[in-house]
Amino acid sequence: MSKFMVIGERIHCISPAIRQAFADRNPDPILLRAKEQLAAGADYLDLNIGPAERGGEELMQWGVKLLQENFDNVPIALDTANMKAIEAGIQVYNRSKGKPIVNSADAGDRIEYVDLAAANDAMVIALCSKEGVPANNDERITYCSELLERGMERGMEPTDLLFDPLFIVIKGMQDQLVDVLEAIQMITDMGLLTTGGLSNVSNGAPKHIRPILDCSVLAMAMQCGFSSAIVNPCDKRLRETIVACDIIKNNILYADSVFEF
């Protein structure tokens, strides 16, 4: 068994103070948040940059660089909507930590990111979708396939695909949950690995219930399966959830020590 994989999200352009530090190329929040990310465990960080329409190919080269010279070449997530600022940060990326991770595919217009990601042996985050959030579980796994055929086709190993179920919204489609859960059993089952954005599940909850939702959610993923996520590392309790959830899993020993954070 692998140790689940976290794949930090706090660098991230929705953030003012991200935002305008990419804007100014002020490196400090940028390193403050990728300290505290990878001190609270994250494996991989998440570098989402935004659309990068303009000037976005220098933006995701300066991140990676920035990170991975800070970090003793830390493994990134290259997250954009322009593909040539992905592939730029590729090119200066140093993968002695890991491969690059590409954010993200589809089955529909993002196809091509996979291709992208085979081109430059690269992993890259496959959504189980092709417009939207797919209706059940039946298209989730059609969508699967197509994209893990795409990448085996050019030469993809099935595990540099980490498929995402897609995450639901349990305030207001709370009935739909349980087949997310179903969807990542299922995907696991067929040899492969997942990933998502655990905190679509809490979204429009208030904020101290957000935590206990978020946790619920993912200890019962990972006991379908679920491989990584895309996660705040410095919630507490999350991290408290996947260091035990991996514990009971057989994935890293026990020690009381691991509880010491």
Given for the second form:
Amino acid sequence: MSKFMVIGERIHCISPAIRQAFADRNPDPILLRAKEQLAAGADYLDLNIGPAERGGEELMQWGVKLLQENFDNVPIALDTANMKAIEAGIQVYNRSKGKPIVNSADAGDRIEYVDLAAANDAMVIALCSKEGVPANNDERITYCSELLERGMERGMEPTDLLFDPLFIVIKGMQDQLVDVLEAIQMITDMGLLTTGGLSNVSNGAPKHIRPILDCSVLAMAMQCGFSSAIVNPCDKRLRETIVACDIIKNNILYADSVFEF
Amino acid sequence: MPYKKTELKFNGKINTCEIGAGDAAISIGGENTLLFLGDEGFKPAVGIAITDSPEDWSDCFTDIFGDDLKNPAAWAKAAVEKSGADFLLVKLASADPNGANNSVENCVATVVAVEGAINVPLVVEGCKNAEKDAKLLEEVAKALEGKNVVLFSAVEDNYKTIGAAGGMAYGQKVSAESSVDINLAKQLNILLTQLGVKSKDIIMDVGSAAVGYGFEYVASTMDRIRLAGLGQNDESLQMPIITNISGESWGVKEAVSTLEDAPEWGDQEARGIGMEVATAAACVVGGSNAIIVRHPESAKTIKSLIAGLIG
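Can you now output the form predicted together with the partner chain? The one shown was the form predicted alone.
Let us now look at the entire complex, which starts with that chain.
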């Protein structure tokens, strides 16, 4: 098995500093967050420019070039609801360190993002949902199959789709979290790759509790085959968990100093 | 059905490491596949070993080198000429405090003379006493500043001195010795890197055994290290591998027993070469980027094997 893939989530327009930096085309805050995340072991950087209805194409191209020129063609997940902006970003994207990831498709209104990825030889994050959170694993696997079929019809490799089972929040939907783990196992057993936004699990819990929940879910998910996640790589506890699980799963080689970050 | 060659693609790449200076420099490593499986033609380098204390070496070396055995510089020159080796290793066995306990000054003088006598890169091996090697290889690094030699090897007990002197202060290459322990191999690389030695200045001495003497363990260790570096893109294991098989190969009974001891085994020299060639061949196929042998015939044979495989 290859080691767990970390997609760094911190370049996100929901952060006021990043939103402002996008608006001003100010590289510094973006480069700083990129640098921190890569130093913390991120494999991919997510570049979330928000809905970007106006000027999205130019903004995405600016962001992709900015990150890749400064960080040795770092691979990027292009994250926006504006499909044209993703396409524009891919046009200037350098593939030497990995394919671009389209973030994201689902089995409903956003299924065309799969087409977009296929047409551009990209990977795609495929949410196993149609409208909102899937009710159960029958739904999850149905949507997973629909997305897979769509991609393969258009010539994609199955491993270029990263299936997101949609982690659910413990506070309120605790009883369904085991389903998510089971879905990861089922998708993995089909020979497919998975990903997901982990932080949703602990949403609403006190700040000092959240890492405990996030890390535990991650470890349990990795045992089910979970192969990547969109996370904050600068969270030291999370990073330790990923490395420890990668060692236990024999994905990386142990050495006494591997936890000295 | 037409034949379709499939090639396993890896994300990782082995570092390229240059040893030696000026026209004599060579580079090892750089491959992004298992050795000989790619079409880039990355070629392991073959080194020839000499020592400042040849007393326990097989008699055949006296026949080959004669009085040169008493003079490391002359021996070094002859060894390179007779073997066509890509580089030379000199072992400072006399420094051993449990043996001749030769002074650091004397040993450094030997190394400087050897370096001056050859036109290929130099690897300097200590006496395998961690404390003495720290002092010895530090002074060697200082005396040969600018020559880009390999300090062979740093271990857990002396990596700080050897790493700081060799890899940082005097710009030499540091070999990290892990005695067929994959976790230690990774650990030493991390420690050296944390100390400030650049990855490209580190070479791994992962150890060896003569074939037939637990070599399976060496083979699986090399495999694990290479697959971690290439397949898992583990940067702490992407250093080239250097392997000195000469001591192990010439130390086993197949090489040590005289014709009188074992007449049915035939010529002793041929047996030593046989052990050495078999071990060296297994190491280069397993991933050694630089292999060190004693006998000029072994060096020539391995060089022709490599040339034949690369085509």
